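First, one chain by itself: the form predicted on its own, in structure tokens.
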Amino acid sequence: MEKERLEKEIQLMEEKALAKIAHDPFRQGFHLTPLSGWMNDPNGLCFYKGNYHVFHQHSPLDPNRGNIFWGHFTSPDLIHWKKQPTFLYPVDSWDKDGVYSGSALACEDGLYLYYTGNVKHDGDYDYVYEGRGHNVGLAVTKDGIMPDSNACILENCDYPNDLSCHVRDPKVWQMDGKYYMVLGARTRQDEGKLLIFESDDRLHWWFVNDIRTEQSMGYMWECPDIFCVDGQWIVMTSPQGMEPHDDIGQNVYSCGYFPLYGDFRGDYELGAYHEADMGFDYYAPQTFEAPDGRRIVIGWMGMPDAEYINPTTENLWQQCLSIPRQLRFQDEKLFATPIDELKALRKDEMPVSCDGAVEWNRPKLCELVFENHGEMLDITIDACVHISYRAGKVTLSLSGPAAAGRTERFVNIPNLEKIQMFIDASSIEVFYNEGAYVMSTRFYPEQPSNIEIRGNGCGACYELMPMDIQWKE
């Protein structure tokens, strides 16, 4: 059977990739990466039966992105991880051309995984307005590891008739005794919007509303999420085709959020749009609620259709996920900060004090926390990544081979007070002013060298231990 054949091919590919890990300078230490192949959107984020579950888009046989499966990691504490068997295969009639993004609903009788089943029909089609099936599949698992059932529950004919064939990425949650699903969509007039569906039983769904802006904001809204944090409802999505303005929309595609006022099922208003991350590599974020009530978000550290690259394919893998970030709502915007669990990775602490200039050799994996006391600041990592603050503007620029094609991004920050930076083997995530702004990027230094700060302030640099990841039984 096709699934058995694919299982054997994946096993062989993973064995080849596993043999390369020890000599791979870019294999991440505290970010989830695929053992082999391509990784993109995080899916099915949840806590179920004592473990956090991170499913993800995965092309295990091709680091340059082939047909899409669902990969899977579990963890009891977001620090110690275990790679689980491939969860979904593109082998059914409703998902034969890829099991695309979706979400998890953790229930007492099982874990319900809703996903997009992609089908490209044979024929001369554009696959935007004709010829594509974007179905909603539902896989149910009792043990959280292997699916017990899988079925198609929504097809193109179940969506409003003004839509193109691009309807995808179901995010499902429970509230008020009902179940709700939001889907990203592209209309036949090339306007992005979100669709709201309701259900009594998790199986049968009906359309109740759509979420859109008065003025068109891109032709497709991908990877939607609707959630409440600190009493405020948030609509998060990744718009494609949005017109850039000021520091918004510098990447090929955006990803961000609107505060939502009113009821997503009826009358509502959307507040101002904010980007979730202003760097080069962050897309398709998804949130979930931790057992202690925290709202945590994880994004894909990549960007679709970007010109820059990731030179890890020679080691048979590409892409990674962001570190988990805790969300809070304050001053009409979301703040995203690294989860506290990451403090357990801190090893050695070096105090940092700067009154003009300071430089030190950095560990390969490290965290920098720095309070800025001046009106200007420059931080340089390995002579190839430069962060500059001038006149209310922070610029992140990369240069040389380590940039792999990345150039410059900026964000307007009126008063830069604090920076928290996580540097892994091939990525940097920078949090400004307690997470009011974030900039993330991949980078590929030949070897870690130094950090140089020019300005005025103080803080600490921590060497970080790698996460514990169990790749094989």
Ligand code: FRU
Given for the second form:
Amino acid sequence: MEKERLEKEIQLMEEKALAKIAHDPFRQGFHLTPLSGWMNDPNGLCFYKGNYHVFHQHSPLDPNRGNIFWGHFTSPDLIHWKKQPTFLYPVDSWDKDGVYSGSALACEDGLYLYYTGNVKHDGDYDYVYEGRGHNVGLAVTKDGIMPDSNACILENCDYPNDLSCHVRDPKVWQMDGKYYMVLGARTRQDEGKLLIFESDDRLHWWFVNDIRTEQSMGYMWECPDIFCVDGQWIVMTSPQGMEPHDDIGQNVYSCGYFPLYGDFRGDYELGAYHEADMGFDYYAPQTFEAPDGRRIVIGWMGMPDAEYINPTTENLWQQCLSIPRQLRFQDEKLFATPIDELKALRKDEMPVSCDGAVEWNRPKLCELVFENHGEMLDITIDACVHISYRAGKVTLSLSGPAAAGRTERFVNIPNLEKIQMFIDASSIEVFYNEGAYVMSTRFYPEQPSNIEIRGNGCGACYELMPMDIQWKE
Ligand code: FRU
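Please give the corresponding structure for the form predicted together with the ligand, as opposed to the form predicted on its own shown earlier.
Everything in the complex follows now, all chains and molecules, and the chain you saw is the first one.
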């Protein structure tokens, strides 16, 4: 069978990749990376039967992205991880060109995983308005590890007829005794919007509403999510084709959210759009609710179709996910802060105090917490990543080979009070003012070197331990 053949090929590829980990300067310590191959969107995030589950878009046989499968990690605590077998293979007629993004619904009788079956029909098609099938698939697993069943439950003919073939990335949740699904869509007129479907039984779905804006917000909205945090409904999505304005839209594609006022099933209004992350590498985030009620988001720390690169493919892998971030709603905005669990990785603490300038040799994995007391601030990492704050604007610029093509991004922050920064082997995530703004980027330093601060303030630098990741049985 095709699936068994692929399984063997994956196993061989994974053994080769595993042999390279120990000598790989860029293999991440506390971010999920694919053991072999390419990774993109997080999928099916949930807590089910005592474990967190992170599924993800995965091309296990090709670090430059080949056909797409679902990879899978589990963890009891978001710190100790285990790589699980490939969960979905693109081997059915209705998902043969990729088991694309989707989400999880954790139920008493099993874990329900809704995803997109991508099909490219043979022929001379544009694959946007013609020639492509975007189906909704449903895989159900009792043990959370191996699918027990898999079926196609929606096809393009089940969607409203103003749409192109691009309708994907189901996010499903339960509410008011019913089930809801939101799908990302591109209309025939190239307007990005979302579709809301409803169901009584998790299997049969009917269309109930559109979520869209009057102003132009691009031609396609990918990877939608709708959730309530601190009493506020939020619509999150990754719009493609948005016009840039001010500090919004500096990347190839955007990713952000609107507050939603009213009812997503009927009358509603969307508030102002904000980007979820203002750095180079963050896209297709998905949220889930932890057992203690926290709303946690994980994004893909990458950017589709970007000019910059990730020089890890010679070690047979590429791309990673962001650290999990806890969301809260305050002052009409989402704030994202690193989950508390990450504090368990802190090892040695070094106090940092700066009155003019300070510099120190940094550990390879580290966290910097710094309270800014000045009008101006400059932080430089390994002489290649520069964060500078001047007159209500923070600029992140990368230079030299470690940038791998990344240049400059900025964000308007009227009053910079605090910075919290997580540095892994090949990434930096910077949280400003308790998560009011975030910037994420990959970077590729051959050797960790130093951190320099010019400005005024104080804080601490922690050496971090890597997470425990079990790659093999
Ligand atoms: C976003 C995306 C999704 C799609 C998936 C395919 O990065 O394009 O819309 O389902 O990636 O891998």
